[in-house]
Amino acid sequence: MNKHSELYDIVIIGGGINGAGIAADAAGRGLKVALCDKGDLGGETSSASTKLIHGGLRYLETYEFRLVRKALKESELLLALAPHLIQPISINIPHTAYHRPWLLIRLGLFLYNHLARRPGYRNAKAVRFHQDSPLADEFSHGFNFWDGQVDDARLVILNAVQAARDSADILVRNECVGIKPADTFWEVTLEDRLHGEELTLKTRTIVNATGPWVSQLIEKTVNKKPRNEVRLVKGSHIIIPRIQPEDQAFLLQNEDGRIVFVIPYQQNYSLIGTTEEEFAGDPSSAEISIRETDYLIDVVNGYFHTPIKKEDVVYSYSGVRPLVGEEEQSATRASRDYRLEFENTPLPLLSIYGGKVTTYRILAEQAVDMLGKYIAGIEDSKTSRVRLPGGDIESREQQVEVLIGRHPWLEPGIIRRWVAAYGSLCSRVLQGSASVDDLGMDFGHGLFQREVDYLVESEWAITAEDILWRRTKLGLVFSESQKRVLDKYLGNP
C-alpha cells in the first residue's frame, strides 16, 4: 500500500456540486484539501438536473420560505460570479382553471418578487399568450417569471478548477474503499479505478459529499449507523427537437400536483422534466422508464398545440436525489433543503444530506465553517466575492463580439459555445492560434484537438463521455463512429 506523506486538513469524498463547492471554499481559505470521486466530476446527480438556478417557486406551497429566500439570494449572487455559465431565462406558467387557483399563484409570485432582491432578474407578472405561442388555443393567459439557466456539470468542474488553482488535489476515478482513525488523524484509502493501485491519504477531517450514497458510505467504511436516513428519488428528463421559442421556457402544472419544465436547450432542442419516483438500487444504474417517458409526453401534449411522441426523443437521462424528510410525505412534498451532520465517529466526519445546485455555495461555506473548530487558523470564506474561472467577463454577448473580432477565421457558432463553457478561458484554448489549422484535428461538430487537449490537461477529462456529455454537450450530435475516434485519440479501448 502506498502511503501519502502529506497531512490534509480536509479530504472530500464525492465530486458532485457539493463536494466541488466545498473544495473550492476550503482551498480558497488556505486549507490543504483533496477531493476524490470514484468516477468523473459531476458524473451522477449533479449533471442530471433540470439545468436551472432557481428560487424554487413551488417550495412556497410547502411553506419553505427560508429555503426559497436563501435560493433567491444565491441565484442573484451566482449570476454575478459565473456570467458565462448562468443566464436569466423567461419562464411562462399557462393558467388552467382546474389546477392551482389564480390568486394562489399571484400570491406565490408576489413572494418570489419580494423575499429577496434580484436586480439581475425581471419581476414576475401576469401575461397573455398571443397567437404565435406554441401553447394550445385554450391557454390564453398565465404568468411569467425569471430564473437562471445553468450548465450544471460545468458548474461542478469549474469549482474543481478553482479549488485546484488554490492547490487542492483533485483525484478523479479514485474510489474511497476504506476509512479508519489513526491517532489524531483519519486514514482514507482510495483505489485508482483506472490502474488498480491504492493510495492512502491522511487527513484531520473528512467530508462525505457522496449524494445518494451518503448513508451507504458511513455504513460500509466506518461501520456506523448514519445520522440521517435518506430517501432516494429518481428524476428523469427527455430531450427533443425544439418546440418553443429559443428565449422562452414553460412551467406546466399537472393534475397530480407535480410540475414539468419545458426549457430551450443547446439552441436546437427542448429539455423536458422532471419526474419524481421513489428509487431503490444503485443510483448509477438509474434510467428513465417507459412510464416516465409517457408521463412527460402526456403533460406536454396537454398544453402544446403540436403534439410530441416517443419517436421525437433524441436523448434521456435520470438522476437520483437524496431527500431528507418524513417517510409518509410524498416525494413531491419532501423538503429540498439540506442538513450538515457530524457522524458519531471518533474524529470529525461531516456528512452532507440533501441539497440543491442553487444553494451549493452557501452549503459549502457553512460546511467549512463547521469544520473550522477542528482546524486552527481557518480564514473567512471568499466564494461570495471571487468569480468562478472564466467568469471575469462583462457578458456572454460582449465576449462573443470580442472573440469574433479577434478571430474572424473561427466559426461564430463555435465561439458562442466556447464562451458559454469557458468564458474568458477561451484565450487559453485559442492561445497561439492564427487559423483553423492551428486547432488541430477536427473530431466533428467543431470539437478540435486543441479543445480536447485543454480538457484533458486542465479539466481532468479521460473518456469521450467526459468530454461529450459533461464538459460539452456535443454528445447530442456526435455519431458512434465519431465517439470511437475520440476515445481512440484519448487512449481508451
Ligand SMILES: Cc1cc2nc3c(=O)[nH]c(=O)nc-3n(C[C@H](O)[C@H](O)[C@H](O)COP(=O)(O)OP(=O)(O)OC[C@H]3O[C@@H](n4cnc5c(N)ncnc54)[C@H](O)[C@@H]3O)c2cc1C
The other form holds:
Amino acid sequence: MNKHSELYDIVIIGGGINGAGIAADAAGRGLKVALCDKGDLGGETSSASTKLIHGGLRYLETYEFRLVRKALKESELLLALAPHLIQPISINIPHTAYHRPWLLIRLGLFLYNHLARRPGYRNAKAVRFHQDSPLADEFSHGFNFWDGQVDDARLVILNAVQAARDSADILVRNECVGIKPADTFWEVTLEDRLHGEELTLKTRTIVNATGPWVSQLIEKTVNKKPRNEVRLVKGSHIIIPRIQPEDQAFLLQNEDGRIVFVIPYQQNYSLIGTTEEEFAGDPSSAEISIRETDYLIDVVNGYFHTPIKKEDVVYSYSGVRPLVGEEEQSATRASRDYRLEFENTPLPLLSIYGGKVTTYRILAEQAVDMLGKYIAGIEDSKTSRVRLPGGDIESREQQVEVLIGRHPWLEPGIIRRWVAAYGSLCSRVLQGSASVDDLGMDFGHGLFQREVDYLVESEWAITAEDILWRRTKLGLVFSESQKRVLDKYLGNP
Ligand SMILES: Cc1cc2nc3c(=O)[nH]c(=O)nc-3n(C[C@H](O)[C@H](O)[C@H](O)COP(=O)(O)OP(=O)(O)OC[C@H]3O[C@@H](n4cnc5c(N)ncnc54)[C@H](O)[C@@H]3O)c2cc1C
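Previous: the form predicted alone; requested now: the form predicted in complex with the named molecule:
Once more the chain from above appears, this time first in line as the rest of the complex follows.
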C-alpha cells in the first residue's frame, strides 16, 4: 500500500505560515494531515515580510481596533511559544511637524499600551533623541514603542516540524494540479516538481492556504468562480550595511501617509521596507523596481544624517499579499485582517484570504475549528500551550551562555546564530561532537556539514537556496562559488 493512500482528515495546499500553522494545529489535535507546497516551505510571501510580530500601530488609523487587539495578544503569546525565533525590539518614531499630529500619535500609542496586556514588551512613551542617534539633528524628539522581530521563514518551518512530530506528512515541491470530489471524499492530485511523478491523496476536507494564489487555485482546480476577488499588492524591502544601533529600529512617516521601517537585521545589516504597489502576474516572479528602491532610499535620506545610496543595497526581496476589500480603497488602507471562506459544495473546502504572520496561530485554530464540524471526535486546539520546536528555553541569552560553557571549542558567533534558529534543538545539531572536526566540512561562514545534514534530514531542505535563505540567512554572505559547492554536496546540478 502506498504511504499516502489512506484517507486524510485534512489536506492543506500551501506551506506558507498559514498552511504550516494549520497543519501544526490540526496534527496536534490528532487529525491525519498532509501539507503540500509547490516549492519550499515559506518560499513565497511568508519569507518576504517585514519580519515583525506586531499589533500594527498603523491599523489604528483605519479603526481596526479588533485586529490590533488580536494581533497584540498573539504577539505576547508567540513570544512565550518561540523565545528563540522572536525577540522584542525597540522602535522609535521621529516626530515631524508635517506628518501626523503629536496628540494623534500619543493617542494611538496609549491604545497600543492598553488594548491588550503585553508584559513581554515595554510600554510606549515619548522620547528625546540624543547626539549619538543616526537621525538628522532636526529630529530631536519622538516616541518609542516595542514589538517583536521574527525570522518569518523559520517560523513556517518550525510549524511544519511541529506538525510532522504529530505525524503530519509534509510534501514539499508538490504542486496541487487537480481537486475533484469522489463519493464522500476529495481526490487531490499533486505533481512532484522534482521527479515529475503524480500522487493522488484522498481527504475528507481541504484547506486552500495558497496565499496570493488563493483564487487561482479555485478557478483552475475546482473550476469555480471564487467568492472573493483578491487584489495582489507587492511590497519590497532592501538590505544595506547597518546604519543604526544594534537594538534600535525606526518607523519613518512619509508624505504619502505610508510608513517605512528601518530595522537592525542579522549582525551587520539594516532591513528597510516596505513599499506598496498593485501587482499583476505570477507572484513568484515579483521583484523590486527601480522606483521602489528610490522610494525607500529617499524616505531614509529624509531622516538619517548619513545618506544611503543604491550602491549600498546588498540584497532586496519582494512579496505579494492578497488583499480582499473594496476596489476603491488604497492598498495602504485596505484591511490586513484575514477572511476564512468555507464551502461545502459538494465537500468541505476552506479558503484562507489575507492575514498576517502575527495572527497565523489564531487563524489556524479558527480554521481547524471550522473543519472540525465535519470530522468526528476532534479535540481542542493545543497550540496556545505548546512551545514551538526548540522553544523550550528560558531565553536566547541564557541558552547561548549554557552552550558556550559546554562547547568552548565552538565559535560564540555560531552558537548565537544556532540558538536563534534552533533553540534547544541545538543539541540535535551538536549531538556526539566534541570538536570542530566532528562538524565535518565547512561550506563557509560557519555553515558546517553537520548543520546541512540536519536541515536535510529534519527540515526538508533540498537546495542551497532553501538553506541559505529560508533556514538560515547566510545567503547574505555566501559567494556564488560557495553556493555552488553547497548545491553540489546536496546533489543538485
Ligand atoms: C511586504 C510584506 C510585508 C509584510 N510584513 C509583515 C509583518 O511584518 N508582520 C506580519 O505579521 N505580517 C506581514 N506581512 C503579511 C504576511 O507576510 C502574510 O500575511 C503571510 O506571509 C501570508 O502567508 P500565507 O501562508 O497565506 O501565504 P504564502 O506565504 O504566500 O504561502 C502560500 C504558499 O502556497 C504555495 N502554493 C501556491 N499554489 C500552490 C499549489 N497549486 N500547490 C501547492 N502549493 C501552492 C506557495 O508556494 C506558497 O508557499 C507582510 C506581507 C508583505 C507582502
